[in-house]
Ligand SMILES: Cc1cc2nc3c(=O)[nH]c(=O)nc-3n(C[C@H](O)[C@H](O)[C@H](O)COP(=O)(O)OP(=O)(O)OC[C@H]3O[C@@H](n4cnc5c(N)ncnc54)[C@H](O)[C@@H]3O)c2cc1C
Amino acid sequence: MTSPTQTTSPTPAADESDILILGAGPVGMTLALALAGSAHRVTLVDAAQPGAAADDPRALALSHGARQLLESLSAWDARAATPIEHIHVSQRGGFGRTAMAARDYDLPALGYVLRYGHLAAALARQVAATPAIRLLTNSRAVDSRPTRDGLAVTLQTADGPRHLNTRLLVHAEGTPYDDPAVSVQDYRQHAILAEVVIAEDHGRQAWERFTPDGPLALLPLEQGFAIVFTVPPAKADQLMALDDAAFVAALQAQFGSRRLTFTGTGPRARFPLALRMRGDTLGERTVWVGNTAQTLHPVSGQGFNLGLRDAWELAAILKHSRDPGAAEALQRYARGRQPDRQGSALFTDGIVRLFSNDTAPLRLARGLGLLALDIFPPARHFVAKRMIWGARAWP
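The form predicted alone - chain by itself:
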């Protein structure tokens, strides 16, 4: 989509919308639903066909704070979610570990694991039941130009071009891979995703196991675990080439603990890991949220929850702004999100750097740090609350 370069007149036949949201994934739908009680006319645009995400089997780790947010929008499907009541954090080949429990915070769970498709379906049902939201599918924005009091946006649809005038354009399409405005820090790691079967009951416990190759996360999902197996690219090639039995054996060796016995695996997928940060999340009557603004390493499961908080806080400001595209309102949003955005990026990046190096001094420092978290509750609670509610311990 071209960036605004000159002022044009509104297209006479254009539709009018106060807020145009590009991307009807969970972040875009959350924003639309959070705005539904306002006076603004909201249009949600998605490039996919209706219901395309309903069968997406990817596992998502949602914090308890995300559950509270989604419940307030009537978009939480408790039957589809597996609670995380305990988290065990350790490093392979070194001492030190820490454990967190939901009961320490008087919560039913620290977080939840559910499939992307289940969350998308729950949000889509609410969008369909909300007359204030107009949904356009099988459409994508190809041009955006300033007008006297907004933006003129051209969509490419199956029926040809469609023109809309809007006072605010929100980008929520997902991770940008070729945007020069986004800085990229390649971690030189790939994540292998799979669902595995275990011999034991998972006990609603998640595991974060740090290894020299990278973090290994085990997230309880239904009767087994969804895993995020982080390794260098060359090792990812080898693991993807293994048959199921050999992959399970490699996973068992990487986990290195006798507390769990892996007995089977489902299909595997892989993707490269990088930190992607947009330098400025604001443009002329334009804002970027969720993965379009920042894409984090999956360690500690911060990125998706951060995107939901982006949507929630943007809606809170826009609902009370007569002009949703006014610079003052958008700048207030950006200032308010800065601590959470930068803090989450620094938190995950620091963990990756600290735990992906196997030198003896760092191994000792990691062990001491994990031990300190275990024996000093205030430090452990600080980390836990950041994971649950973000930099500002929302709500």
The other form holds:
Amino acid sequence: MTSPTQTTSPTPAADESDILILGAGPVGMTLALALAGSAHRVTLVDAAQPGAAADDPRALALSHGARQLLESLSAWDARAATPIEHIHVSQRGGFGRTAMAARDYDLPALGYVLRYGHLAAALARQVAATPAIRLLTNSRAVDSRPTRDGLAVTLQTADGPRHLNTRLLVHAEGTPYDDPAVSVQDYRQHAILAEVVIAEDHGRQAWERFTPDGPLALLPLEQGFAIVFTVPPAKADQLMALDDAAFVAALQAQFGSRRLTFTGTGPRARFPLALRMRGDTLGERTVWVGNTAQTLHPVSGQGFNLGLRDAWELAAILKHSRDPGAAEALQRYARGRQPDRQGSALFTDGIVRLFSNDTAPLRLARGLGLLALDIFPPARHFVAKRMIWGARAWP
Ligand SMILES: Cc1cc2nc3c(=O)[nH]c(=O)nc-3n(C[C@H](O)[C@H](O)[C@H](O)COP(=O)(O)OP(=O)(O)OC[C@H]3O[C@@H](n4cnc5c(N)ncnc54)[C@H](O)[C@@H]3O)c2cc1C
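For comparison with the form predicted alone, provide the form predicted together with this ligand.
Once more the chain from above appears, this time first in line as the rest of the complex follows.
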């Protein structure tokens, strides 16, 4: 009988590792791959079974910069990605709109949409093809204690407890739902996700429509759209209870009927939305990256893009650090990431607050803001560059 705990490489020795990454999600796998050329022995641990990510209902909008990073790791699946060539931003029941186009930035696309499962599969293929990475699935850490020059970690695996010594422990287990070290700001909004069919050609255009309930995002994916339909929790209960035809009608009513005609939908899933910020992303020979460090509202599609940059910057520093758990190297990493973390959280939180309130003065301010973005190219370019490059949008 084969064990559900997989070992993709016989090295390093069973109980020694330099860098132990907890969580083989997109951020954990990106970090492991980015470290692959270094002298460090990397172990990647995930609580789930191999291939579990295929069932994840999320579609992610990735920036052009994210594509470049993933390409450099041979983990970009071009066939699975639908380019976004145009973005249209507007508010329901108010004036003002703005539009951005890839051609204004001499790029083939402003970003790309792909299913979480396809992104994870492309990374997992590359992890499996990299002998320097040891992958343990169906396993989680249950204890960690300091030793003279590292940490002794106990893993719970399907075969029983397993002990591992490491010099650095990286937390990449995704959103922390119950951790006193993380501040939580509940948006009292739930995102309903679905893939929907339309009567028209989407023309590789993404739509961001702000409504009194919350933002509604339509991301072009293959022939249809992946939607992020944000509403208060009670309305999410109602929408989840509808049959498909009634849900499509509710979506049409929320979006408006002038520009697109929705004709069908796939299964729905829901996510409660909150801003979760870890105050300190460092501990003794320990670092938190990706969603464990910060979980943002999906409105501006920044979450994974930000986590990817966490992984990239951490790998760049660790590659040149003889002791990957050395406090000086970790502090340099945390200092360097602070502006991007704070900037992305502020940007995203600001959009949610500005666009989720339906008082008349705010509606007017939003309309003027959208108009200003449209007629004032530097402001529009700033927003577009944040979508394309992330933190590099700042001068
Ligand atoms: C509705 C929605 C839409 C989104 N849209 C976008 C978007 O358009 N663009 C974008 O950039 N981002 C988007 N995001 C955010 C994006 O999904 C996350 O930022 C990204 O998935 C974070 O990756 P991660 O690897 O840190 O965590 P995760 O993707 O959550 O992966 C965590 C991994 O850790 C494993 N794990 C969990 N617990 C343990 C444990 N105890 N031990 C070991 N392993 C464990 C899990 O099995 C999983 O494999 C969206 C999020 C939501 C909710």
